[in-house]
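Single chain ahead, written as structure tokens, the form predicted alone.
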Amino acid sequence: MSALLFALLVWLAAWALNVWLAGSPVAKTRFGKALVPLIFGATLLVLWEGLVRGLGIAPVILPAPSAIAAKIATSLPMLWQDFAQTILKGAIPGFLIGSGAAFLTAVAIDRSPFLQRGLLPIGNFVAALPIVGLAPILVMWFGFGWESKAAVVVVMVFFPMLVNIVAGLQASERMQRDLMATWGASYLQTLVKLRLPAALPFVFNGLKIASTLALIGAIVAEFFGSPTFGMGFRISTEVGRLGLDMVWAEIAVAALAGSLLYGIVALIERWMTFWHPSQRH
């Protein structure tokens, strides 16, 4: 119980520190904005460690963070191989293909009222289909290689991106579009100089959603067929062997990869939409 008591004391001390930081001028700086969530995350890990050790929870039920960290340290080559298979060969290609296809389709829908009335309802229907039902079908079609994982990711990211881009293309004001028409601007000129810049916040909102969906889709697809490596394959295999420390190690790597991809998209958004009110803080 001493480990649990120590964890609770650390939690209370960190809570008090975070309350003080949140109300201090430091919280308004870039360093302070990063420090508060870091302290909060570290205290969660300490509390987790204390609960596991203090209550004597078996590793097959919930391993301690220290055991997960030790597993990561001793399994780096395997984790990198799984990361490369799932993220680099499945999630990222599917993310890029799905986002690009959604952009081209959104422009076509914007030009055609028929497509807007006919394709979007179908898109909403397909987006509601459970991925665990589509994934085995796509694996049967495209095989056990990275192509099937990318296909699942494309299906997952395409329609959220499509809906956001279509909404973004309608974001510019009617008066602005009429003014462009008065100046004799073509559709392409209006699209590039007015409507796409106005749509960028919607586009990046879709990209941030798609960045997390891509990772989920690639991992889920590997549950239904994969080479003898990959994050989804490793998780399903280790669960059957009760290797929960390895499962949590894969989850930690997936969380870090997802956060990194989301952060890259957010940084590009800040650079490209500096003029938008959402970036003025």
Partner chain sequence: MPVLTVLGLILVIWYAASVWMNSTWVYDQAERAGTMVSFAEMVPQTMTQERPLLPPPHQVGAELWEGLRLGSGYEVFLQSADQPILDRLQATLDHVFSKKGLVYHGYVTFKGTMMGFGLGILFGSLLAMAIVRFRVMDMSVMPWAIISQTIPIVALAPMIITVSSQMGLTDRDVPKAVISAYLSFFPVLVSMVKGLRSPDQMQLDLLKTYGAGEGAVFLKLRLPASMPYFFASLKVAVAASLVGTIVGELPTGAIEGLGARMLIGSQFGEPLIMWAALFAAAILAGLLIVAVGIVERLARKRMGVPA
The other form holds:
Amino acid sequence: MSALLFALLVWLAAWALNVWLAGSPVAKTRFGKALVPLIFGATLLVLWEGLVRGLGIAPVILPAPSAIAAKIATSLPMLWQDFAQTILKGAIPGFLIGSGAAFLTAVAIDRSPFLQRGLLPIGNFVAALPIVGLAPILVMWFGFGWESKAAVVVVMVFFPMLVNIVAGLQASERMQRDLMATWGASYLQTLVKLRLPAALPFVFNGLKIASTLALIGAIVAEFFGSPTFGMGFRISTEVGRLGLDMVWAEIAVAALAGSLLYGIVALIERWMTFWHPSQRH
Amino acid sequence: MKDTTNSAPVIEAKGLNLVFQTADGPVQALKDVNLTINRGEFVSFIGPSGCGKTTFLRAIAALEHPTSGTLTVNGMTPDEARRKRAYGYVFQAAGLYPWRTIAGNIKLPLEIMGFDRAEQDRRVAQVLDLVELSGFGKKFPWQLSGGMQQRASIARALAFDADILLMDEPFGALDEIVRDRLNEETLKLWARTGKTIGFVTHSIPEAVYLSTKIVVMSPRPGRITDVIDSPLPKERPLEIRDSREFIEIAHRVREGLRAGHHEE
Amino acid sequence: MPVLTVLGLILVIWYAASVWMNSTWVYDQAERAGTMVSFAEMVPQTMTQERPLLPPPHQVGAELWEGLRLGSGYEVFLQSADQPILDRLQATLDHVFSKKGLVYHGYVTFKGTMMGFGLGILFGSLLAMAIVRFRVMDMSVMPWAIISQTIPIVALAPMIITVSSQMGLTDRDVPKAVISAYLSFFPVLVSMVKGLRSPDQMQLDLLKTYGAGEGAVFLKLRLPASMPYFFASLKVAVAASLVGTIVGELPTGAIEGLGARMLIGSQFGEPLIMWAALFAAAILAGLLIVAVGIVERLARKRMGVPA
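Switching from the form predicted alone: structure of the form predicted together with the partner chain?
Full complex below, order starting with the chain above.
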């Protein structure tokens, strides 16, 4: 019981500290902006640990963070193998191929308003569909290896990317296209110098959505068949054996991978669209 | 400096008509427009919205295509003239690309037209100096004030040395004080470069202050109701706006606008 | 019209692809039987396989129709014409629940989606209000809310289900709703935060000159201003909660719901079941989006915003 009390006290103290920090000038600094959420996250962990210990929750229901950390430390090679299989071989190639294909398709249909008017509503609709449902079919086609996982990811990211890129290509202002016309710019010049840069914020918006979809696709596809490693495989088998500490370890890796992928996309976005109002501070 | 007394016609419109097909039926944007603009003139187009002043400017730049009549620029069709880089166009908004620096923006038309690197740099420096923005080349547009952005867009239009400068309410979005200064600078620029300038505005003082020729237009259908040749001297300090001649011309423009209004 | 053309094109490609993909099996069979098949003989055989790699559209359509017909119980409804209407409805519903056709599975998924959607809206809106009101909430919680979406929730799904059954919750509705809500709260949260912050300083100052308190500012300005943002987020949210529900039905052990049908089809090597479930899910998604769209339009009309 004392562990729980202690955790609650830590939580309250940290919350009070955060309230004070948020009201102080520190909150305006970069350091403060990173510190406050970090304190919040850390106290969540403390609270979790206290809850598990204080209430004596069985590890088959919720293992303590310390137990999960211990599990991660002892099973690094296995986690790495799963990570490589699911993220490096499944999610990332699929993400790149799917986004690339969407980009090429968008540019290809750019000159045909007819195709755009036909494809866009369908693309919008398909983007809202539960495409994960294709996973079993693609696993049947491409086998249990990483290829089927990459294929699921390709299909999942394709439509949201397509819709975003097509919208982005239409984002340049009429006046700027007129200017290009007064200079006698060719279609290609207008595309490269004006419309593609103007489309970048939309492209990155799509990439951010796609980066989370990629992980979902790669993991779900493994539920339908995989070699005897991979994050989805590990999660579903460990859940069956009630090895929840291992499941949480995989989740921690997935969370890290997801945040990392998103973070990388966001960093590139910052670098390439520094000029966009949303990136200026 | 070019010879500005040369009176060869640069832009000639004869019986020009332009009809837009809209959802509510055809709209006559320009009706039977006849106008000759000579080399080195500063011509203002003034009138209420819908009078076709912008449409006419866009037709000169080959951004719109007349339904009938003839329109020649330097003796060519507007499309040919555009390919010969006959005009620079300045819009109401600066329309600078936010991902390019000021220098990069001015370089953009030069890149498209295939100037080499060294020439690009030389011209950028030259026009930045012309609009008094030297030292701001490395800034991004959003780091500059609205007036400075508009000056940069004028520099961009000047960079490839077209004879004709078409300006569509370039200072319409700026406040009066900045506008006065830019008007003065535009006149200086015109005197220094000797370009032919077509200038759309809805401000009577601006039109009278800047122009050698004022074209008064009326809407529905868009047409020319009066063409006024200004007797004001080439040297025009801001104070000229209090002189009697200035007030007389302004009065005539106002009368012209009112007459066009009554005919509806 | 362009949409129809593209749809037609997709159908053509689909047929061509199913001929191409299913032909391998035909040739294999022929080789085993020691016979030769010509192209003209092969094509019809690719259209009628029991376990095709890629079923042609009409096969999927037939399976889907079969599932809907058997499951909807409309025959029961028609045949019992002599009985009182309530009894007929009752009999029809009984039929739907006993037959467990696609209609029933669709209903199970729909129910899960609605629960998750409701929870997601509730949670997302409340969190948004707290974040807009308290600076410390904004600074502490908002970054984690964003990070939460980069974590593939599907990794959590099997565990949420196992844990809830460990805790004595045998019903699968709760874990499914939790997963679904986790996916759908985020769009609502982001839009609501944006919407609640959308009134500009001038509007806020105006209310201040009226002597409005914080509560009044919230009720009279912030909340109404956020509504268009709120409704705009619902389409995304409902699609997300459907994905969440289907994923929640995937892990082993589930027997009801469209996600479970996909898993069963996959495990028993019955492509037609998978395809029918997939299309049923697509139809459900379409219906949900249309329904949310109608709600959005009605709400906009009531608030006087041009749709």
